[in-house]
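Next up is one chain by itself, shown in structure tokens, the form predicted alone.
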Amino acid sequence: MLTRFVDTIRQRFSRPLQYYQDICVRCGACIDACHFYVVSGDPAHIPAYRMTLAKKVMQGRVSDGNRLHNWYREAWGQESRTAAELERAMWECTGCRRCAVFCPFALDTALLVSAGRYSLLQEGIGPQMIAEIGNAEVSKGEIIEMIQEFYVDQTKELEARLQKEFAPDLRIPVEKEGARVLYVPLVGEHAIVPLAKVFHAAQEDWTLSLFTATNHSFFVGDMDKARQAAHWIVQEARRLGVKAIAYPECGHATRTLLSFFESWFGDEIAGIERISVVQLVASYLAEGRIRVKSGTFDVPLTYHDPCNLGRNSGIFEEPRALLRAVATDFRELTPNRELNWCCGGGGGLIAAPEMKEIRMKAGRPKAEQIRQTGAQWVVTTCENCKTQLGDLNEHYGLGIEIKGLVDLVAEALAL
């Protein structure tokens, strides 16, 4: 039985979701907008069908919660088949929201996917690993004092290395009170090194966060835990008295920062600017705070708009301005910006090994886009996209290299 799923999704069915369910006319405008459906032809991948499926499951339950109506059984088959279809509908989706762009009513089925994923997990259906990573991100704030000394020591070692390799007076400050910018990285030095170089060149007053920007609870629709994981960062920002929080090249993390922090934290976040490092570095270039060597890269390259940075956060022109400043042969994908095809790796699917096969299938439209440009490099501004594009490169034999935008800017700096 899908008792827990139904009970949970009924509780999560918000007014906007009810509105979407009522107003959707099943016109089919969303069908060809979904990269999953384009390659699979599976009705479970049709955004409007997800609405129908969830509605029938919720309405098909008898009031005592013990079984489904006979008419529902006859129309839709056994519960195991229904559960499998629900799993495909909710989990084989990246939440890219391309369907919402094509919908004449701008209906956002990603809200349903979020509620549906969380509800399915209550039945034990779906990649539990993603939820477990989210739990670890929530727990980190409770043990931060235990790992702080080790983290600071590791950062000092990285600082010393960069002083030898890049600039003798470069600093990677941690726990610096009164800094203007709190930079919240991803796990790994690759997310710190290029920004440390750019911050040094821009003479930015910054400090490195003890936390990371990733928020896997957001992927599984557990918004209470997503808020708690983010709250550690807000508390850190307030304790240090910073003026801005900057998030790294990470799509979903940036979306939580720009789209959810205000509703989650209200006055607690008032007066603190929230910004992507892509926007921040672009502002340095526009204001003359950094200089780059024009034409540093002469290979044909293209830019992949991450769904959460581009379509869902409106960050389109800043990365292009940076690319044009350092590259001589920039080629646009077709389509691009808000119409860009999702790479197929978002929504947390990268973190679920069992999802790789469906990721490769869903990424076929993106692979075809890239091949048509003739580009040798694909540049992007999202960690998940970089991993997915690397996998697509190998799977489809594209013969490309995947690059991070800030990495290229850091390499092209003119000190």
Contents of the next structure:
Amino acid sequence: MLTRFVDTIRQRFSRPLQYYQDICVRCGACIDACHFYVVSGDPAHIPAYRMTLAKKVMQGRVSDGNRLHNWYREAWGQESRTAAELERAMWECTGCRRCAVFCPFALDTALLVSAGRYSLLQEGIGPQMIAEIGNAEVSKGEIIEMIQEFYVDQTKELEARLQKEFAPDLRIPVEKEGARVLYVPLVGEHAIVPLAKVFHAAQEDWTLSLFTATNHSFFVGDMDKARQAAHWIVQEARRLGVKAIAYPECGHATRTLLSFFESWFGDEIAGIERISVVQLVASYLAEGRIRVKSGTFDVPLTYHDPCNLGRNSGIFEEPRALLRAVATDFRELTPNRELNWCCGGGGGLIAAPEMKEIRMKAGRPKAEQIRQTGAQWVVTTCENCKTQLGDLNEHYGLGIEIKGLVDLVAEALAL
Amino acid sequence: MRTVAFLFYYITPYIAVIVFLGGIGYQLSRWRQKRPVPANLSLFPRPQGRLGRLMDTLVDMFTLKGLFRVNRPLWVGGFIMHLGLLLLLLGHVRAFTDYYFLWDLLQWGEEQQHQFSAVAGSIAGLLFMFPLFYLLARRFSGAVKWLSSPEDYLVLGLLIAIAITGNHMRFVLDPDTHEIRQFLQGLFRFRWQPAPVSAGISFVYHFAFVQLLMVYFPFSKLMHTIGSVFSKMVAKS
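Can you give me the structure for the form predicted in complex with its partner chain, which would complement the form predicted alone we have just seen?
The complete assembly is shown below, putting the previous chain first.
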């Protein structure tokens, strides 16, 4: 029963997962941490229960008639029910790691969920589409020469437009050898335009990557493919001889860059700095390489710490420094920073249409938090968060606008 | 019956210790055999440097400050129980050896030592026992009930049994501590002494439950004693 799941997750069980499973005391501190459990009351959403459930299934004790005996042996019956429970436990999670902050042992449920998702997909359980996008990101590297010309043309057009609109000497270099910074964008010009402006103002020696930073294989816990997709970018960085790789505001990509690249690529990445554009832009401002018109934005606004930039990457103060420089009325969400509520859209859920309903439910703590501040703008970075906050705005009638952090900085630039 | 008593007092304690230490070793090597995770599992904010990580982990261990921030009632229960346990362990060390340097420093005679350990032991026994009842009651309420496994009740049951029999000896029977000490030191030094009689049946139960706990320890969630140091260090890396 669920044999593919069990075989795969056993193989995937790394050292921390083994001791997480052995030492969780089920104290319940994580119960209040999970936005899914808080809104659903479904035991499958309790972080420690996700751990217990996986343990139960992995032990593979099938139940017999005696209820007390089954309970004592932690046996499980009825494959379909257990599979459905596992599906909710592994897929209805945004991997935000808020529960790890609450846990007295810092047990990382997201690590289990990552292994669990990959193993469930072997049973055909879960949104296959996210995995498909991940596959496309891996194979993009093989066909990059075919799309390069088209991509460069598009970028030239964008460059010409920005030269007209913003600054006549603005450049968007692509494949520039010896540039200092390789900027890896997202799909769409919205992730290029504000950065092109800021880089121009800071007189940064940069070049635009042919790839995108998103890594959907990471969402489904397929770490081999996640590494392969990211490897194209490392190879590009080495080919061009850049000093730094800068990732866009995107949350999960930032986490791969800052927390996974070193163990994925080791020596290959040695000597190449890895930085989020949020850190980079904040450093420009701190060093006086860019100037902004202070008080450009005279509306009450707040900042939502994306899980993957905040508690998972430690980028807490940079966004606040930037916002204080450009806004007059900055308000904190309560709680904030590492205790901030997840928006409910992370972990790839945004990419799966069938997850929309649970996303809207799971975003309720976030919506209430935003309402309490009375802010009219919610500024954030992560792309998932932006889409989710936009959906929440509609669903809960918050009457807010969602703004990107670097967009605001670019708008407030004093040239 | 005499054979059973002999085995219980002079043989199974050694087996319990061997299983306890061997089991811990086995679990540690089992963890070691698993492949380390190829990633950095940091949770932010995190302390700087190796020493900072270690200090922070130790402070966390002795204060449970993370829990204090997010769940006050659970912190009160958990912290006081563990504090009582720590004091009890320190007290039970006196069954095998003594804090000679401390008594010298304080210039306390035997009478004062005895009085002190009676008071401190009583307090520690209560600090340990009452939170255990709270922690057990919690297991029957709300979401924690969903979460609880048989193991959770078993461990709490064992600890409560140990606490009750221990406190029964301390508060009701007032046994001859000298006698108990002689017996345990005898075990420790392989020079067997007669089993204590002044502590009655409570000693028998107390001794039996502790042996059970030692055997069960390595194969239960009680391994969090050691494992939580690893998991905390990983999260601060």
